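Here we start with a single chain on its own, the form predicted on its own, put down as structure tokens.
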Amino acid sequence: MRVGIIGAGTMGLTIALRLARAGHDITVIEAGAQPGGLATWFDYEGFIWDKYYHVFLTQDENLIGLFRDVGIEDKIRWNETRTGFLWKGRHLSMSNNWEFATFPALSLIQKARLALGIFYVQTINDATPLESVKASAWLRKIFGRRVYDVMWEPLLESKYGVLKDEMPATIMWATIRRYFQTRSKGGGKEQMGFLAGGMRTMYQALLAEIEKSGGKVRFGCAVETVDNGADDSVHVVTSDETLQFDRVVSTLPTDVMRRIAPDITEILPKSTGRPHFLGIVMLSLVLRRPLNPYYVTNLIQKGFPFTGIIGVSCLTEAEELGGNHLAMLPRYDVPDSDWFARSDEEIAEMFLEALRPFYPDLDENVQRWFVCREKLVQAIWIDAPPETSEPPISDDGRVWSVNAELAGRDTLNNNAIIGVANRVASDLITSIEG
């Protein structure tokens, strides 16, 4: 059967290797120059790496198995990583059991809380009831206001900004339980995980997997309509030309899947409400040495316009990188905010400005610095969760929605990604062939 999949980040080639090796006639239909999507590389003019940070964790089953099924497990690296704290002007680091023990920022009275309050959160397996809680009460309520105050709300503020006090309850619970996995039951030391050449490694290898099976994928072909036509076939009218096929599968956001297809309003979600969207206004700067020996630092320190300091080549060292070090910083923030319309420059400049208080030989330090953002990047459901984790899908079954709001209360990786991926390419095959 020929299948169209609209878009090749790392949910569209999912389905497309899936449905290739099932023997379908497969065609992913890309704007862009190359695959990835949110996930894709960047020329840092000197060396090529991830364009946004991207780490596994140990128990990311799917993004492993992925990494299996099309033959680059030899390429998985593991290292310990350290986790810092910005405090006061102090830099901290909480990497260990002891340095657990020893943090300042908060007393022991509170530190055991905060110890008993993560280990709550590792024993609730179901969240539901946590949706209609906002995280803000939510947090309170387990760790106490000083450490919500110290710890919690400062890091809330930093990644959601003016959703902060909106936030359910069930994004933070997916957050602690994700990023405190990544911590030895001795010693409490962390691990991460990365890719050899980053994660084009895994896209390229999924390209030759799907071109294998016989699917093709197309670059620089915008999609302008989709639409139902009267031969029972799917149209979708491209800048060149128009491809039929007899089931589409769109990955784009809803919303913008709902523009491009006015007349298959059946493809909405099971939901009273629409997800608010995250996106991202990100500084990196390849340097010469790295800014501290952290791969997160925390900021719990007010003030700063972005959430966090990611030390890419703490984790993956210099050799990945041309023997340079990278630097990452984020700042979260909703799709109509001024700073998706500032110059570069601007961004830069106040970014840094920010930072050399922290940093003295930061301008010495800097080689290069760039500049990425993207609108839409998280969907954050506030309102009203999904109904349902199953995909939207037109009532005659010829046009499918899976998107990354499907992921639902999940925190945004790619091992909820592939999850979900897998999960719909095995409904649509038996969907076709049932």
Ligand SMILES: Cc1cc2nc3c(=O)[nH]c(=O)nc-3n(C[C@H](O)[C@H](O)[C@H](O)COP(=O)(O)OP(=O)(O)OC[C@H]3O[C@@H](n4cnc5c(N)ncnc54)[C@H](O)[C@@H]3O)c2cc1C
Given for the second form:
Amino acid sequence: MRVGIIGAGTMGLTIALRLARAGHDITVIEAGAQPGGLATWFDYEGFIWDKYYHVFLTQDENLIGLFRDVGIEDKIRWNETRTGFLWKGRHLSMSNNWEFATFPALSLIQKARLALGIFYVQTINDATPLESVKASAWLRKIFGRRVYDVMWEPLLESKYGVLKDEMPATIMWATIRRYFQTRSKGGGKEQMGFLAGGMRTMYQALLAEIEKSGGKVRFGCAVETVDNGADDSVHVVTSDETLQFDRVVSTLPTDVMRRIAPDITEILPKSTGRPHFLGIVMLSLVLRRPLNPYYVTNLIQKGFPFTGIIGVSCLTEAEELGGNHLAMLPRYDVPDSDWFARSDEEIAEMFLEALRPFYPDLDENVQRWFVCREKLVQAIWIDAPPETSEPPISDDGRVWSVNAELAGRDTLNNNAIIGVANRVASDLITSIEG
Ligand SMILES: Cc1cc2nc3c(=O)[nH]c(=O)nc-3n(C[C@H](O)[C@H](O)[C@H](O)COP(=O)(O)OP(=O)(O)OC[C@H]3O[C@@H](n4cnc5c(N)ncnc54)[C@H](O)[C@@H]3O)c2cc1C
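Alternate state requested, the form predicted together with the named molecule (shown: the form predicted on its own):
Next comes the full complex, this chain leading.
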């Protein structure tokens, strides 16, 4: 059967691999010049690495399973990482049990409450009752007012900006579980993974495996419309040509799909509601030396234009980055925020100005900088996510809309995406063959 897949990100390529291996005639249609979508790579003029920061955790079984499946298990690297906090102008570390015990931003009682709260959150297996609860109220109740004010409120604000007070508790439940499970597996120490060569290693291996099974991937083809053909096929129109398929899987956000496929979306279930989206504006700094020893520096003091500092080279080995160091300063914001209209120079200047007081040698340390931005990064279900995690499918079963929105309550990560992709691919194969 001819299947067209729109988007060569993790979702599209994983579904393509499963369908191509099941013997279907697969064509992936990608607007960009290379695969990977949000997790693609970038030329930092001297070395190539992930465009945005990407790690995986020991419990990411779907992702590690995919590495195995495409023969790149030997490229997995695990390193111990440290987490820092910027508080009252000071760098604080909270990367092991001793540093936790001596962390000065909280009293002993508050630390005990923080530890007990995190333990309690790990014991919650069903988050459904939390869907109608706001994260701020839930965190205050579990951790107490002071721990909320010092730790969680600045973290919520830095990560979710203007949506901070709207965030459902489920997202913080998923975040706390995801990151603290990493620690419990590492005996109280943090351990994170990356691929030798970055995420590019996975996308190149996926492409090779898809092609080995007869699948094709077309780059530089933005899909403009999707239509029902008179001949029982679905027509996918790009700027250059019209392609015909028996089935089409879109991995674009559902609202984008609704726009480009107005006839088809009339029969897509509307009951799923609409998520809000957060985008990202990010400054990447190619450095001579790391800014600090932390993979993540959380900002628990207010007033920064960015939402955290990611010390990429505190995780990767220096030779991966041509002997350079790399730090990323993300700002998450709603897609209609002014930040998306600012020039690269303006963003770099504002971010660097905020960083200078903490790193007096900054200007000498920075070799090059780059600004990257995306408007539709994280789907956030402020009201409850759809009751079903089944993808919207057209009435005739020919067009499927499959994207990160189906990961519902999960944090945005490749492991969750691959979980959805594996499930949907198997349902699609059953529906075609059954
Ligand atoms: C800053 C940041 C940090 C992250 N950190 C991590 C991390 O540490 N660990 C982790 O596991 N995950 C992380 N993620 C999440 C991860 O990148 C995503 O979950 C994953 O890449 C989503 O894949 P996707 O295929 O669903 O979507 P996308 O990657 O968005 O893929 C969609 C594809 O569709 C293409 N497309 C769009 N419109 C059209 C069109 N009209 N026609 C044809 N093609 C089109 C796009 O170009 C893109 O390639 C991070 C994401 C960001 C942004």
